[in-house]
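Let's start with one chain on its own, the form predicted alone, as structure tokens.
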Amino acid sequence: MSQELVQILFSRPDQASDKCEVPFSGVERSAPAGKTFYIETFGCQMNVHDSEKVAGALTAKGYRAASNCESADLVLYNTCSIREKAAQKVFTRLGTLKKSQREDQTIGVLGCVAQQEGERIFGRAPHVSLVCGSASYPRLGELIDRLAAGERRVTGLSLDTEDCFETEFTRRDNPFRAYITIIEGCDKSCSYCVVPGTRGPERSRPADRILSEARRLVGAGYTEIQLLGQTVNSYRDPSPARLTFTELLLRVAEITGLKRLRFTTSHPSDFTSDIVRAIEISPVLCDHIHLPVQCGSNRVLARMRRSYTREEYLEHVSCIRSAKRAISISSDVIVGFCGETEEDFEETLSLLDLVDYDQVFSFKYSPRPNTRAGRWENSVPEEEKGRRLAALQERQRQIQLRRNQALIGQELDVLVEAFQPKLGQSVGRTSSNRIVNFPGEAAWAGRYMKVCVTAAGPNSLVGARAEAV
């Protein structure tokens, strides 16, 4: 999955929506009086999801949402170990708060952190009561309970569930977007991911499942739907009518009311043709594919395990654009992997030239705990990282520039997401995936709209309503 961090605060009204896809009449509320909870998310969509799922439950429990960690009764922070900055930053937030906590405030780690590091986290952070993994989630409220009897220190470590997926209660936090879980875990054992060990391996959801949660979506008002997994398309439906993972992305793009679909992450090496496609006959599909690359070098992908070749990736990019619908295309790229040699990373700038990405999330490589990699030598100095990275950021700065650049003049359309009053901007996306800045008002929000490309900058574009054009 794409790890551009991401910080969500659930607590916080004006990025909550209160909405639930199920009503919560005839719960029992076992919370206190009173009670409140704040939630901080880091990584990834799959992370913000999750966290949706925590929050419903907790609202469903009777607890409300908190404004701030201080004021909080309950704070949980969910995690992301993709990367060691991530990890180190929660630490940092734990530090923090130990400094402010009241005797009463219960502090838990959920996520991967909490996976990976299990009940180290209470000799680290002894203030920490609740350490829970994304799997466990459906057994938070039996977790929080415990707590609430008295015990001091909970866990809900198991990787060995199948019930990942069903949470009763999700709160989402985008009144007009929803994200739903196809695919939990990962089986491709990349030499320096951490997902099979925090995630567990892959269970795919029945497909029937997923289309009942995404009619009730929409019959709910969303629009927009994102399907989520760690390799998404490598799902494999359980269910009795195995549908393939583009048969899936075409039935859910049939639900009536439904007007855009998006998936994320995709692995190269089950990437097909038939989702190509599929984008082209479903205008209902966005036009734009994640695919991470991670390298362009054939020598570092194969230290990688990452299971294809720079030439089998090129033959998914020219199949992508040679679609009768323009595709954009977005990746994840590690520079200063164990090894890699100037040369090596040359090879990665030349595929950022070939492929002509939309969008690419880099980053420079730190070793994981309890991956193979881990155990290599980090050979390429920091500093080098550094300047590796900064190259490749600007090239591909250049390329997302001439490549916005192209399309001033166009119409596009777009979902109005926020408005930004200090400015008398709206923001929103376009099927593409690229931001664009208008005039606009704070009632747009969630409306579809045609805007002019007028500018565009290396990771926006500025436009007009083309009405007012």
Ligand code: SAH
The other form holds:
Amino acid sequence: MSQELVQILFSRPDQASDKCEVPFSGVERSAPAGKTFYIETFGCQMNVHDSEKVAGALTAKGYRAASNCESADLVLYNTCSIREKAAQKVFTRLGTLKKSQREDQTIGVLGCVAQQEGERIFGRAPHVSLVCGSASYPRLGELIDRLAAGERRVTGLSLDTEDCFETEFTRRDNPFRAYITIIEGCDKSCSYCVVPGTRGPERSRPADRILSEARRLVGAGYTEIQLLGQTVNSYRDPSPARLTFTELLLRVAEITGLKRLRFTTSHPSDFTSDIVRAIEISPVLCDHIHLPVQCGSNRVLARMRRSYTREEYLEHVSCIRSAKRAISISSDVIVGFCGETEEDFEETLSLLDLVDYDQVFSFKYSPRPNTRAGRWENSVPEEEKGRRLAALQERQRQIQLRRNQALIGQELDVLVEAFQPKLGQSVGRTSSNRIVNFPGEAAWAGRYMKVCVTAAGPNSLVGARAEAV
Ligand code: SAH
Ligand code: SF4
Ligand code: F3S
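Same protein, the form predicted in complex with this ligand this time rather than the form predicted alone?
Let us now look at the entire complex, which starts with that chain.
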């Protein structure tokens, strides 16, 4: 998704959608009258949704959203630690905020950097008084109360939990797509990755809670739901119903009024063909699967501890490609992992050709603290990583351009997600997760329309409205 679109979609609190769920009655409002909060989010969709839940929990406590960090009584940064650059961002923000900080302003660091750095954050940024990782969000309200009662510094850093973060009120910042976390944490042990250490062990939410949240959201007017998890398809229902991931998908998809159901991120080791069958059966399930491969070389995959081979991955791809309706496939790729040779990299390029991906998110390997690979020699020089990344992105650009151009002349269903007034263009998204720009109106946002594709670039399509659906 383009940065611009992210800004349009994830509206500021003062522009938040009117589709927020209503807090349960009887919630204890413990915030001193008139206190405000501001939360800035970095990182993945799970973080985005965690922030929606944190904002909801604070609102239920009586806080109001401030429109900027300077005016807020409580400033929270929900952070990402996946790569070095991402982790640095919060320290830049904290540095800037320090210059304008009021005495009575409370600053908290949440998320993956909080969990990773823990109390060291207080050393680097003494103006911070709250450090809390996502596994401790169920205790966040209590931590904030302790600060309000006069404690100088509080932390929530335990990973020893079986709980998921349940709130009675979630502030929904995306007016069209509602997120539902179905599984938290990660039990895989990819050697390059901080997530198992920052988000804790895998915990699945009971299916009945997920289904009632989904029904509530559809009742509130949402037509698109996205189920979230770092390894979403590793979902294991802890309730007596013991629904499989695919059964859960189909149960959510049958909710009357729901038009689109997405899920991310699928892990290849837990990928089963019944997911493809479910997409074939249910038109509500979007025809898109995000299935990160990371690398095309078995030697590197083994060192990454990805627990599948190139051949096994390609079997999943042929299963998806043989589906009765076309399903787009996207992926994540890391270049320049420890010990990656030119031949290994060539194997990743050849895998891109074989799979013919619809979209690839690619990254230079970034050694991370508290990971196995973080202790290994970071053997590929930065310059070489840059060369490989550019070569991979160019190869994938050509693949996407060809695949997108093949859609010219077709009529596609889009959900209109935004309007660009300067261009007079509506921005829609296809079920396959492609962006289509077409002449439109601001009032069309939120509607489903048929659009005829007239031109295509590597990252988006251009079209014209065919008819309202
Ligand atoms: N759970 C998902 C990925 C979550 S992190 C999965 O297993 O696929 C999102 C992406 O960040 C990963 O897919 C990987 O491509 C990238 N990534 C993770 N750690 C990284 C690191 N140390 N350096 C560079 N990229 C990394
Ligand atoms: Fe990280 Fe691997 Fe877990 Fe994905 S599956 S979050 S890459 S450890
Ligand atoms: Fe980043 Fe944590 Fe998500 S490290 S990618 S915010 S799980």
